[in-house]
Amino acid sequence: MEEWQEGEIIENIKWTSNLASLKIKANIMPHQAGQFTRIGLMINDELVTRSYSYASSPQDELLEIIYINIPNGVLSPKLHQMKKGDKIQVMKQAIGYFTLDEVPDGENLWMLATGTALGVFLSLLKTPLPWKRFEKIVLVHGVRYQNELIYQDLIEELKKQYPNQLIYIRSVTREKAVNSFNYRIPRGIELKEFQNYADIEINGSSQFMLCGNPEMIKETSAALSSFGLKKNRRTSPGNITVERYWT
């Protein structure tokens, strides 16, 4: 049975006309980085909810999610109109298994995200665990347009904090962007462009976490299988861990 907690909007950050982040003050139960929640509003006497990964870490004072405003959607246009002080429903207990506890050990960890899925990796990277477990961490963010490369200040802070561990790769598919690749994520891996940039070979010591567009997950998983990697399951540990709550 889902339990809900009333939260208060602290900030609604508009990155682009339809890409935004909500910062929410709410007293939820303890959770792990990598888990997701459900956010809800009463619309026409019905609680309408959607799932969002936390971009905040469990230690952060405020909860944070990234969302896309779909103009003809039911919930997201309401979220887009929200302002400081507005109330929102937050699921009290976060859920999901896209956590580092589920990822086997390895030398390097690749975090592959499209669009708003970047948030779940920011949540993980703001905790000490990945830096303790892996020698190198490669964060790959694939977007359509350059202005969707969000949280650049935070990523720069992480690069300064972990200069010998974090490698950040940007890839913009629908326009040319400075200091960015121009490939969809599976193509960048197939061509070994990302590996060459990171100076890291993909092999059995590599662990991958994939979150975002279902086609990216499908095609990237297939590309990684050509390097001898297999899906990670609890009953059969492997190298590819995926998040599939977006279908």
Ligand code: NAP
The other form holds:
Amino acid sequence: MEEWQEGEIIENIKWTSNLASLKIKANIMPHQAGQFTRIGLMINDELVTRSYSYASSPQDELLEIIYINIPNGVLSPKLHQMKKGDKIQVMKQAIGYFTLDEVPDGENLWMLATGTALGVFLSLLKTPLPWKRFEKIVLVHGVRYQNELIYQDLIEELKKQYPNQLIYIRSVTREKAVNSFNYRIPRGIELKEFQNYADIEINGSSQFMLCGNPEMIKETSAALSSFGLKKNRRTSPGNITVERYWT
Ligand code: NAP
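Starting from the form predicted on its own, produce the coordinates for the form predicted in complex with the named molecule.
Complete assembly follows, chain above in first position.
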């Protein structure tokens, strides 16, 4: 049974007119980086809930999620109006298996995210484990517009902390942006542009974690299969671990 806990909004960070992050203080159970939670509000006497990945890492004091305000949506416009001190319902226990212990060993770890799915990778990257397990980590963030390239300060900090390990690739698809590619993620891989930039070949020692747009996941998985990689399943380990995220 799902157990709920009242949390308090500490900050509602507005990155763009509709892209935002919530920081919430709540007495919840510890989570593992890569997991998600549900948050909810009472709307017309009904608890309306949605799933969000933790962008915060297990050692962070506050729970942090990234969300998109869909103006005609049910929950997100209410989230968008929330202010410091407002109350929100949070699921006590985290869920999900998009964690590093589900990913086999390899030389390089590629983290491919579109849009708000960046958060789950920030949660993972803020923990010591990926840096211990992989020689290089390539974080690829695909967005429509350059102002959706969020958490630049944190990514800069990680680059300083792991200068020989982290490669950060930005790809903006609907406008030209500086220091960014202009490809959808599968295209950047097919053309080997991302591999050339990272100076890393994709082969059997590459591990991939994919999260975000379901079509991106489908098309990227197909692109990766042309490099001989297959889905990672508990019963038959492989190189591509996916999180369905939203449908
Ligand atoms: P998105 O639509 O998934 O776009 C993020 C990135 O994924 C873009 O670079 C996009 O490229 C790419 N992409 C889309 N389809 C793909 C495919 N088949 N293969 C590979 N890459 C693909 O995500 P989002 O902008 O974060 O929005 C998520 C959802 O929220 C969408 O349903 C959107 O309508 C809704 N929404 C978003 C905003 C916002 O501020 N971003 C506001 C309101 C509502 P393209 O640019 O080429 O499509």
